[in-house]
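For reference, the chain that follows is the form predicted on its own, supplied as structure tokens.
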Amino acid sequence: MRDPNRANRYPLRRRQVVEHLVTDMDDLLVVAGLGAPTWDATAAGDRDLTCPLWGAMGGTAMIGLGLALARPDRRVLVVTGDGDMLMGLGSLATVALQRPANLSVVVLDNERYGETGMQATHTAGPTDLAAVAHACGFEQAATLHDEEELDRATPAILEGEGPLFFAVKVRAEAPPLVLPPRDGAHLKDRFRMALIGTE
């Protein structure tokens, strides 16, 4: 039987779990999804190697697949919700296919809608993404509950060979907003020159 207030009792913070993971990796492509996980990772750093979508539900993984691909000397790590893995299901299918060696695909999963008012989503049922992932092709995903895990998956997200799938189960709440920049054609060309310059 699903128990509605689970996600509100799990040990991981969504914003501790995003600057664990990004805090001191200068050289790291961060693709970051609509939404809290934007939000997130803007408050672990306004970074010019993140790209945050403001929109774009379900294409994250999509995106962070593209730039694997046309990056391979560089790791990509894509941050995103639960509520947008489900809209893209089918991108982990494409991300399996590929195999882009230097992808880490990261899902912070409160169960929760956190854009339309914390409706709960599949996740908090019997939908399991890393074992969707793991169906679709990828050889290393899983789910992580607590500190310990995520200390022991740090390593793999961040240097092991990819595609990687982590579900991290995080708790369900609204910390306070941190905004990247507005601009699309900005945060584009931000990340653009960072990674590529001016040339």
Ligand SMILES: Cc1ncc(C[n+]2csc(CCOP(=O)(O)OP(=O)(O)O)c2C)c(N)n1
Contents of the next structure:
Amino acid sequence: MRDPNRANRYPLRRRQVVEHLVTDMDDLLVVAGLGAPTWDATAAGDRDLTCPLWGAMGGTAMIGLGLALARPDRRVLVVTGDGDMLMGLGSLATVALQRPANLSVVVLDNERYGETGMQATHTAGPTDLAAVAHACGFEQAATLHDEEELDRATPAILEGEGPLFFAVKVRAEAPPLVLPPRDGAHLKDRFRMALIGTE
Amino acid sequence: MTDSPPTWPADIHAALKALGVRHVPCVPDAGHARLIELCRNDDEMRVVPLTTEEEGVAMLAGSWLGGRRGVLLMQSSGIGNCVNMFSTVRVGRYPLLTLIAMRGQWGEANPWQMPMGRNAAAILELSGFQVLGLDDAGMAAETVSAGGRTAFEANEMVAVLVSQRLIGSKAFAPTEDG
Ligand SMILES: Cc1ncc(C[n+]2csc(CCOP(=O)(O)OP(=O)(O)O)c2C)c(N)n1
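What does the same protein look like in the form predicted together with this ligand, given that the last one was the form predicted on its own?
Entire complex below, previous chain first.
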């Protein structure tokens, strides 16, 4: 029997996972999915080269794809939630078909819709996101359960040949909100200014 | 009249090229078939097949973040798949140029195409688009260039509705079969 509360005991903590991936990676281009992943990315540093989303549910991986195809010279990291990824499952097929070598998709899989009251997502049930990604054509797709697995996967996430997909099982918890600016136009303009020197 | 293929798809392709469009996400429509082929054969363009049109809306926001221009090709039914993602473009003042092959208009024989076809322009306008109609093959390049300029230079959402009259309506059965 699957334990519906197992995610309450997962050892990895979402804030540490994001901090671990982003800290000191000044050149990394980050797209953060709506809700908690955006708060996590902001807690790791309100950086110009992070595009934090306050909406666009289901679109985070595709924003990452557009960016990765536009800038093949830079590593793009998509950090998002399992709820967001489930809404855009088709995008895994679209990304895999393009084979962007510089794109890594990391899903913080707490098996919950955290932002809306911790309702169980499909990954609390039978759905295995890494298996979906693999079946869509991601040659490297895996689920990470603890610090040792995360450490072992980190070089691939930050430098490996993409597209890469990792579902990181993180504890179902709601750390304090750390909010980025809300104005989407400002977030876009500062990103472009930092990356290409123009609005 | 000869049966030589129409030149408006090539005119649109040339206009897109002049605008610097590189990314071409799309869900195919018969009305865009020739244009998609021209983009596929263009080494400077990247056609990105989507599983649903909203992916293209999100993708082009990412393309713009990285400094690339794109165009989303879809048929009118696809508008309905995009509505929430249009909010991201609007709130972020991202440019968005989309060329929409219309169904549910001139001589439509599939009743399932009617609701989205009828509502296309209204939904787009409610979502914040400038909507440009394209009924006349001779205006294709001009319309796409004007739309592109507004999208990429004024950071606007612009939809060009390619009329079914221009594309031709799809036949499902010879009339003698009823
Ligand atoms: C189209 C749409 N549907 C529903 C919502 C409401 N909503 C906001 S955040 C969220 C849950 C996101 O869950 P997940 O991606 O797993 O992130 P978590 O907070 O669990 O890390 C939902 C359903 C929304 N913003 N947009």
